[in-house]
Structure formats: structure tokens, C-alpha cells
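Presented below, as C-alpha cells, is a lone chain in the form predicted alone.
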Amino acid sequence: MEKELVLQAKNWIESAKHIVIIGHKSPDGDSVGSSLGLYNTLIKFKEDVQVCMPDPYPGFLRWMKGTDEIKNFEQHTSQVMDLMEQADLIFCLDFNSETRVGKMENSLREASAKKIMIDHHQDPSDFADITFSFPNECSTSQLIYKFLAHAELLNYLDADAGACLYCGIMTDTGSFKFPNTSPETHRIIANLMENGVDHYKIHELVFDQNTEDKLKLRSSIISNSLRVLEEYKTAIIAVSQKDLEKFNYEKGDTEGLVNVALSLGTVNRSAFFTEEDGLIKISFRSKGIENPVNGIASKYFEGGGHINAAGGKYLGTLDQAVQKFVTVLPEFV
């Protein structure tokens, strides 16, 4: 990170009266972890700091300190709009374009506040006043740690804030197994643990908290919805809203299933299609830089992301979305 930009950002933090931290639509572990990691640090010396999300976070992240303070646009529309309007500094974390905040986009565009983007996705847009964009970093949570270090603010980072950052790094590296996990990542994790972060408890809270309905849903999806296209070494999982409702679906219940499909030895890319409220949400995953999925996400499904992890959406039926994917897949194999 450029020292001059970090110092300018620090000056803005110190002079700001109303700070808002926002993450992307469908917040995940890194989005919530980086946002609350920064929030729990800044709130130590800034009176007015607020985290806003476009929609609710998944339940398996509820343990993080500060989740009760998050305002999401879907349920607190007027409050979020007022907070964005009153803010004089907005942190945009874990997204690289205003379009990634869903219905909050207009509020973000119209906000008069200075904007600081900290993100690790490719091809950032230039909407922010200060941009810290590092696509080779494993997570935005790792970038928040490095930002705080460069800004000489780590003394405000306690175990609660550290636990949020640990969760973001852990989830975005697949529990430290993805290629984007660097030696520096492990050094940062060691520092967090030395400062009171209980790594094993966080893993249990994220991955080992199940309900009977959740287990039955995941079992049903794998048994009935998994399809393998052997000629393309590709797995497809398509789940209808009816399937979700049958097992009392809660946000986060299908988290990670796209990676389960990718664990098949004959598969090097997978696509997970979910029907929710008339929109088809899609997660793409792949193995190796020779099997990118961000291209198909951006070109055909209004999305994008990393080389091996991307997302998109489709306006239409579940069958139409899957068929479109199958049709264009040969272009990317």
C-alpha cells in the first residue's frame, strides 16, 4: 500500500464525524469479517461508525461482535439511506464496483462522502477517492489488517476485531488451502492468535453449527441435484426455491456446496445455481489458473470475481440459466 495514500486515508478517518462501512450484496465471511474487523477497531476512537449491508448476512456469522449493529438496506431502507447521506467518509470493502451493492447503488453514487475502497477483486472501477486494490491478496480481511498496520492503528485491534478478520481470511482461503494463501497470510494469522484470537472456536462456529433441516437440505441437494458433465469436467448443482422451502432454508445453509462438487476427482470446475425470489444466483468455482471461471461469469451472467471463484445472476427460470451455462461452457473449456 502506498504510504501517502494510507496517511491520507488515516487523516480522513481522524477528521470524519460520520463513518459508514459497507460491503457487497449477499455478504459472505470476508465481507462481514473485514467490515466488522474495521468497525470494531475504529469504534475504539471514533464515536460514529456504522456498518451497512445491502441485505442480511448469513446466520453462521452471527457470533461476530457487532453483527447486531449492522443495518441492511433490505430491512432498514430509510435508515441506511439517511446514514449514507449523512456520512462524510465511506469505506467500500470487498467489492470493486458500485453495482455490487444491489439496491444501495444509488445511495452510494449520490453520497457526498469521501470514499475509500479496499478490495481484492480484479478489474476495479474508479468510483472511489482512494482505491486500495490488490487482486493477488487472499482476502479483503487480510488487506484490512495490512491497512491498519500501515496506518499505525493495530494497537486498537483487539481479539474481537481480530476474530472477525480471522474469519474473513479463513473463509476466503478455504481454511488456508487455496493457492492465494501466502506465507504472509500465516504470519498475520499467527499475530492474530498471539493477540487472543481462538482459531479453533471460529472454525467450529462457522463450519460445525448445523440444524437437522440444514443437513437434510444439503444431503437432498447432493443426492438429487448434482449433475456431472464428464466431457467438460464440470459439475452443476441447481436448486429451486421449492427445494429450499421444503427444508426451511435459512441464508447460509447451502454455503460451500459449490466446493463440495469441486472435490470430485473428475471435476475441475463447478457451478451452483439457486432460485431465490425470481432471480437465479450463480456461484462458480474451479481448480487451477488454466480453468478460469470469472470470464463466463462476466460475459454471460452479469457477474465476475476471481479466476477460480466468481459469481453471477440470471433473470429467467432455473432451467434456462442452467441451459445457457451448458450452451456457452465449451467456449471456456
Contents of the next structure:
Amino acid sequence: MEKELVLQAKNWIESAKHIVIIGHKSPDGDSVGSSLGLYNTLIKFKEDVQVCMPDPYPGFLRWMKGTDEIKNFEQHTSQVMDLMEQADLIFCLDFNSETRVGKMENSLREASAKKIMIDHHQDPSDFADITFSFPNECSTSQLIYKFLAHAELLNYLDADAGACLYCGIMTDTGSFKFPNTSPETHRIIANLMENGVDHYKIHELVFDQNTEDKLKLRSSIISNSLRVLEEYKTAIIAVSQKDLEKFNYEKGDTEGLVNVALSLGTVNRSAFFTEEDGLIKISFRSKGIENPVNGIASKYFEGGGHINAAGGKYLGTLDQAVQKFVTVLPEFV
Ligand code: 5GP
Ligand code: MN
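Given the form predicted alone above, produce the structure of the same protein in the form predicted together with guanosine-5'-monophosphate.
Up next: the whole complex, starting with the chain shown before.
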């Protein structure tokens, strides 16, 4: 991170009266973790800091300090619009294009606030006043840690804020196993632990809070909806709204199933299709840099993402979405 830009950002923080921190649609561990990590740090010395998200965060992140204060556009529409309008500084975290914030897009475009983007996705658009874009970094939460370090603000980062950053780094690195995990990642994690973050508690809070319904839903999906295209070393899971309703589906219940499909020794790529908000949402995952999935996501499914984790959408039925994927797949293997 360029020292000059960091100092400029720090100046803006110091002079701002109303700071808003926003993340992307369908917020994940890194989106919420980086936002609350920064939030819990800034509120130590700033009076008015708010976190706004396009839609609700999944329940497995509820333990983080500050989740009660998050306003989401779906449920608090006018409040979020007001906050965005009144803000004089907006942090855009874990996304790099105004199109990634769903129905909040207009509010973001029209906001007169200065904007600081901190993100690790490929191909950033140029909408922010300061852009910290580092596609080789594992997570935005790691970038927040580095930003606070460069800005000499780490003394405000307590164990609660550190736990949020730990969670973002943990989830975006697949618990420190994806290729994006670096020696620096482990050094930052070590610093967080020395600063009072209890790593084992966070793993338990995130991964070991399943309900019986959730486990049954997941096993039913794996039994009934998993398909393997051996020729293309690709696993597919397609889940309809009807499949979800059988076990009292709650947001987040199918999180990570795309990785379960990828765990098959015979595959190096997986795709998870599900019906959501009247369209088909797709998650792609793969093993190794030689099997990128962001290309297929951006070329055919109006999406994008990282080399080994990408996503997109399709307007049509579940079957049509899967059919399209199977048809274009040979181009990418
Ligand atoms: P997930 O499968 O967890 O929803 O998304 C994995 C990654 O794919 C995200 O971190 C994000 O980088 C990317 N991604 C998911 N959905 C979209 C989308 O609709 N558009 C773009 N550009 N990227 C997406
Ligand atoms: Mn991320």
C-alpha cells in the first residue's frame, strides 16, 4: 500500500463527520469480517460510524461484535439511503464495482462522500477516490489489518475487532489452506492471537453451530443433487427452492456445499446452482491455478471472482442454467 495514499485516507478518516462502511450483496465472512473489523476499530475514536449491507448477513456470523448495528438495505431501505446521502466518507470493502451492491447501487453512485475502496478481486473499476486493490491478497480482512498497520491505527484494534478480521481471513482462505494463504497471512494471524483473539472459539462459532435440519438438508442435497461429469473432472450440484423447503432452509445453510463437491478426489472443478430472488445463483470453485473458474463466470454467467472461487447468475430455470454450464464447459477444460 502506497504510504501517501494511506496517509490521505487517514486524513479523511480524521476529518470525516459521518463514516459509512459498506460490503457486497450476499455478505460473506470476509465482507462482514472486514467491515466490522474496521468499524470496531474506528468507533474507538470516531463518533459516527455505520455499517450498511445490501441484504442480511448469514446467521453463522451473528456472534461478531457490531452485527446488531448493521443496517441492511432490504430491511432498512430509507435509513440506509439517508446514511449514504449524509456520509462524507464511504469505505467500499470486499467488492470492486458499483454493480456488486445490488439495490444499493444508486445510493452508492449518487453519494457525494469521498470513497475508499479496499478489495482483493480482479479487474477493479475506477469509481472510488482512493483504490486499494490487491488481487493477490487472500482477503479484504487481511488488507484491513495492513491498512491499519500502515496508518498506525493498530493500537485501536482490540480482540473483538481482531476476531472479525480473523474470521474474514479464515473463511476466504478456506481455513488457511487455499493457495492465496501466504506466510504474511500466518504472521498477521499470529499477531491477532497475541492480541487476544481466541482462534479455536472462532472456528467453533463458525463451523460447529449446525442444526439438525441444516445437516439433514445438506445430506439430502448431496444424496439427491450431486452429479459428476467424469470426463471434465467437474462436480455439479443443483438445488431448487422446493428442495430447500423440505428442511426449513435458513440463509447460509447451503454455504460451502460447493467445496464439499470439490472435495471429491476425482474432480478439480465444482459448480453449485440454486434458485434465489427469481434467478439462478451460481458458485464456482476449483483446485489449483491451472483450473481457473472466473473466466466461465464472467463470460457466460454475468459474474466473476477469483481464480479458484467465482460466482455468477443466470436468468431462466435451474435446468437451463445447468445445461448452459455443461454446454460451455468444454471451452474451459
Ligand atoms: P460465492 O460463491 O461465495 O457466492 O462467491 C465466490 C466469489 O465469487 C466471491 O468472493 C466473488 O468474488 C465472486 N462472485 C460471486 N458472485 C458474483 C457476481 O455475481 N459477480 C461477480 N463479479 N463476482 C461474483
Ligand atoms: Mn473477500
